[in-house]
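Okay, so here's just one chain, in structure tokens, the form predicted alone.
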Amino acid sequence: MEPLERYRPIVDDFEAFLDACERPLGNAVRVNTIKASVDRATTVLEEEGVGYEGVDWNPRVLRLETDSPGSTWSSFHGFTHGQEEVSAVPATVLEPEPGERVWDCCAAPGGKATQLAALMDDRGTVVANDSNLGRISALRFNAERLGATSLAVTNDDARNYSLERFDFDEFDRALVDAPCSCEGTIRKNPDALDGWSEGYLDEVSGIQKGVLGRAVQATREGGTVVYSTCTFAPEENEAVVQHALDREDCRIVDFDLELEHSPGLTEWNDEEYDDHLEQTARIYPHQNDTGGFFVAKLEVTA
């Protein structure tokens, strides 16, 4: 727990914090709603005896009473697909449409590629890529199982991504899900901070900045591109914000969350950043008793 010490400063009631972050975390499903409504699906983990209880913020997620989400008949036939409760938050901050080109930066294994499709009702293009080749089969397999067709699969690096391949020159909006420190996931992964050093901050924020920016030039002008990351880190949050619109024709919006969370930071040790950043919003665990999130939308300008 000792490199969260660094965000004692930023963080309300610190020690609930850490509380918090030594406790394990429940498991969620998300409803796919391409294959079921939530009445079938809830009917059906009834009809199998697994406990479940809705959330206030959305009603596709659950919150199950199993240790095994994945293995619920429900899941098996693509009802149900396991996903952390905050995971939820970019897609529905995104706020696709039925019919949108929507990217996916780092869409593996496909948690919330699956969830831009069932938002869209699976009319329209999700284009699901990433980087690891070694990750693409889980993808695809989460893909088929939740019967998601407009799903796109491609294998490569964000950071300098053609759109050549499609018959379209832009997106009408792009979800990045950066590559990071996980340090919001150790109440699942309780190695998570195993490793830490400020180096790897430094280095995992690079590849960060360079994605987003892709996924800006990429997304047309009025389009959305969300930004998210799992850690708390403002080196890999606001910073990497701060970066795209020090450098790219982008602007910050405000977005509705019902989930309890506290706005994007202003500055951070020597680092001012923009005022807009608080619009952002920072998701810690002792909140909503899930795992730690940062989520912040931007609308392209040009």
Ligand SMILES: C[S@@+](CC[C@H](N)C(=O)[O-])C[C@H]1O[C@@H](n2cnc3c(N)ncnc32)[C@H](O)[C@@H]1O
Second form
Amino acid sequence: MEPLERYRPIVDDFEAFLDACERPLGNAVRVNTIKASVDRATTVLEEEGVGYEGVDWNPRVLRLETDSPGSTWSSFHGFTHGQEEVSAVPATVLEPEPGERVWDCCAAPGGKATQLAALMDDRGTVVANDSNLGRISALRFNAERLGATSLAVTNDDARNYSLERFDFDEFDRALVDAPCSCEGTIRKNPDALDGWSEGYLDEVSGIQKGVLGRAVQATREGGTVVYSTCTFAPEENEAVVQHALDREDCRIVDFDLELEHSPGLTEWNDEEYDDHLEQTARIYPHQNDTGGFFVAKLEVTA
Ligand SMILES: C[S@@+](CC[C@H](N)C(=O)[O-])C[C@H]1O[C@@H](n2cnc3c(N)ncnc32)[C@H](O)[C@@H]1O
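How about the form predicted in complex with this ligand, since we already have the form predicted alone?
Everything in the complex follows now, all chains and molecules, and the chain you saw is the first one.
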């Protein structure tokens, strides 16, 4: 827990935050509306005796009373997909429309890419890219099980991603669910902070800045880019968004999120950030009994 001490000055009710980080996280699923309505999925869960509870902010997310959400019939049928509750936030904030071209820059194993396809009624194109070949098979497996036929899978470094392979030259929207130090996953993975170092934050923030920059460049004027991580470190969150604001044609836009959260930071250590960073969302584990996440929404301006 030691690295989390650095967030004492910025987290309201820090002791409650630390307590929540020490509690194991319950399981959640997203209903895959490509294959089943929420009614159909919950009927199947009831028939197999799996208890569930809805959440206020998203009708497609259910908290499950089972230790193995991937071993239910509803999961085998592709009616549900095991996905952490907060992990369903970024695709919801991106608001993709049916028929659009959407780039999921860091997509494996595909929780958010398949969620994007579902939000688009599986119409249009979700280019699901990941640089790690070993994780691509899980992405393909999930896309197939969930019936997401609008997914096109690519295996490249998003930082210098070429669109030459496509018959279009820009996306309508992009999601950067970046590799990160994963501090916010501590409830699911108690070893998440092993090996934590400031050096790693520097290293991974370089990758994050490169991917977010490329996502903005590859998205059309007026299009939307969402940047998310499952970590608390400002070096990987606000500082990365500020880097894009300083170098790319984009601005921060506000968004509604009916899940309790805190505003993004406008300063950290000696750094000052644009005031609009307050319109980004920091979701802490004690606020909604979830994992931790950071989400920012950008509009491309040229
Ligand atoms: C947080 S995970 C993505 C989770 C995924 N969005 C989901 O919802 O299932 C981050 C991913 O970024 C990938 N990655 C790391 N560096 C990358 C890069 N330069 N370009 C593309 N993908 C990258 C990693 O292989 C990893 O799968």
